[in-house]
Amino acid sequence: MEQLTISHVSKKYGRQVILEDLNCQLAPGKIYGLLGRNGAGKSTLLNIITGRIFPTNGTVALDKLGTNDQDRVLGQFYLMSESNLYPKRTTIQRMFDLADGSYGHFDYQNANRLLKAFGIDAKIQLSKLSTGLQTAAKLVVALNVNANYVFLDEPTLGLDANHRELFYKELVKSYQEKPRTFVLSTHLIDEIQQLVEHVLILADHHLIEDADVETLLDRAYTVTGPANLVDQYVAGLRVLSADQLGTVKTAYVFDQLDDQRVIPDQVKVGHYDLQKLFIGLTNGGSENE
């Protein structure tokens, strides 16, 4: 498998900027989270990568081959999106056959097993299913298509808690049995934190974070204690937000804490999760105290 490289990608519609000068790489055999608030450009980026739309500037390349007009390259990408691009009367079985015809070696046996797990009849038309079951049917295709890069745009749309848990379980199983790159674009950050190895965070048209989850969370600290002591301790650090109840304050820091910074006796330092970090990073800025 080759590495996917995104270089100086921008997208504009008239004067409206959607993405601006994005640079990143997606490695083979890794699970990524693509995170951003509504309108951040996540779907636009996935559509550019998979050749559904063209960037205003920049390139997308697999190894040294650009995706434009490169059937061999685009044949390694599969995008499951919210949009239903199938003709109205397309059955689930027909979806399987289309995936097999386009990519070859579709795993019919596992796909049919998953249909039973989700309670879906292969003979039914996709358009006749509820939103959640339409999502489930498209996930079954995505998990069994023969592509090295699988992009999942809002893969849990309409799924109930049981079906979301089933999807996460089957995603890990599929990844372990056949390692390839998955990119999940979702708002359910707390649910995917244990699945993804690396996150890309979009905000204000730019890529603001591109790092392994563990590396990011190693810098995400809560500092709790009397407000005056907390303020003293976090002075000069990047504070994303803070909560205060009475005289007790919690500051959410995203920075390195060195051994020279002495922790006062009444102050406790802990860690917070990826969702809280995402909210802090995309809420419009931070304060250096």
The other form holds:
There are 2 protein chains.
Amino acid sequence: MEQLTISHVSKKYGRQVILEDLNCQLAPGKIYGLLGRNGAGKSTLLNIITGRIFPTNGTVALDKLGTNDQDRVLGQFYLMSESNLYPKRTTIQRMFDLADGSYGHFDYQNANRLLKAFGIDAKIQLSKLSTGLQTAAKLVVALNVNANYVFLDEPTLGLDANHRELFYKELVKSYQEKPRTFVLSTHLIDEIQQLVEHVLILADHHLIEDADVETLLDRAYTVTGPANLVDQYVAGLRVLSADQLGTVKTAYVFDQLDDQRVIPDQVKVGHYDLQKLFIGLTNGGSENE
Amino acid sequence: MEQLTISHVSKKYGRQVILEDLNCQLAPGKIYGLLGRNGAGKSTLLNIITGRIFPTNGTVALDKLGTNDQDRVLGQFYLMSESNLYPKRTTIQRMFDLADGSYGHFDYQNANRLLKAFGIDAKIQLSKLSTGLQTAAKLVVALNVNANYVFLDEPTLGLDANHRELFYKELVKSYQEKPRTFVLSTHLIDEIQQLVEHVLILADHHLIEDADVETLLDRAYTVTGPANLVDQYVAGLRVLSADQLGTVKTAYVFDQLDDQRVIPDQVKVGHYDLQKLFIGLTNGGSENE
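Having seen the form predicted on its own, can you show the form predicted in complex with another copy of the chain?
First the chain shown before, then all remaining chains and molecules of the complex.
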């Protein structure tokens, strides 16, 4: 399988900059999280990668093939998105047939099993379903389409906790049976932390992080104790945020801890999770601009 | 402050039963979680309590006053919901004024501070905002309206992780400064577990649980180990679900553990969280019907 390379991608609408000089690579057979605040440009990026919209500048390529004019290349990408591109009365069965027609070898058997698990009738029209079940039906297509790169934009929109759990389990199962690349763009970061291997974080029109989850979390430390000792200990380190309750302070550090620093007895060092890290890295970002 | 009592409330649309003979009480000054699958009737219940729709049977009362005909009573209830009841061009400032007009003593100062934290201009029209910011604007009203019972239906719809964290913090702050009752109806159960004191779980048209979070979680145990030993240990206990990986099994028990049972060395007993418990209790419920 080929590697996907995004080079110098920018997108502007008039004077409004959405993405600026974006560079990254997506490897085959890996699960990615694409994170960003509302309005950070996640959907725009996914639409550019899958050829639904053109970038103002830059290229998206599989190895050395440009995607913009290569049907063979676009046929390896599938985008499941919030916006509904199907004609009004399209049934779920018809969605399966369309995916089979465009990509070939659609896995009807598994799709029908999964449809049943979500409690959806294949003969129903997509637009007649609730928001949550529309998402579920689109996920069934996305998990069974024959594409090497599957992009999921807000895959849990409107799903209740039971259906979210079902989706996460089925994604892992599908990935294990046939490893391919999935890119999940979601606001429910806590829930995908265990699922994704690598994250891309969009903020201020750029990728501010492009790293394995493990590597990122290795630098995410809480330092808790008497405020003066905590301040002393974290001096010179990158502190994303801090809470204080009375005289006890917790600093959220995102930095390599210095082995040479002696940790005072009253100070405790712990870890925090990906969602908290994301919030710390992006506060003041998009939705507040 | 007065206690809210829901007695024998049913709601039917023709032959379709939404709620059947519901009974519960909401105490003043407490934060509740109202949980249920998509389609379980959570929004219907909130609409009945706040007088937006009538129940087919039953009553909602504050102490001994029936709500259906008492303006004084309804004036103690505020419902923030997904559906938008404001005229099309309503600005955020106007929403504040309407809340002040209906309930009196709207906290303009805190509302304006919070609006700024969400990055919203008071002069903008609600309908011009993104889904996430519409939710944020409605939350600002809900957290500053002068009502003793505040019902929040899907309070995190479309919010990114940063704005969800901001909302949770502000809810706690507002509650501490002026204790009143909040009822949160949400699918993000993990995120509200620390926030709510008591949960109501709707399934199959009934309340299947009405208990303090602590009490519920005291009965939520994982039992992990060799499958045969786990099966032996949990025999006779209520097991909600089980996972097996090779010969290692994890059973999710929801029951009082028997002190008399000897735990074999190879078996480990742990805890699981409210979201997992909810899924176990409601799988096979509403959205699959």
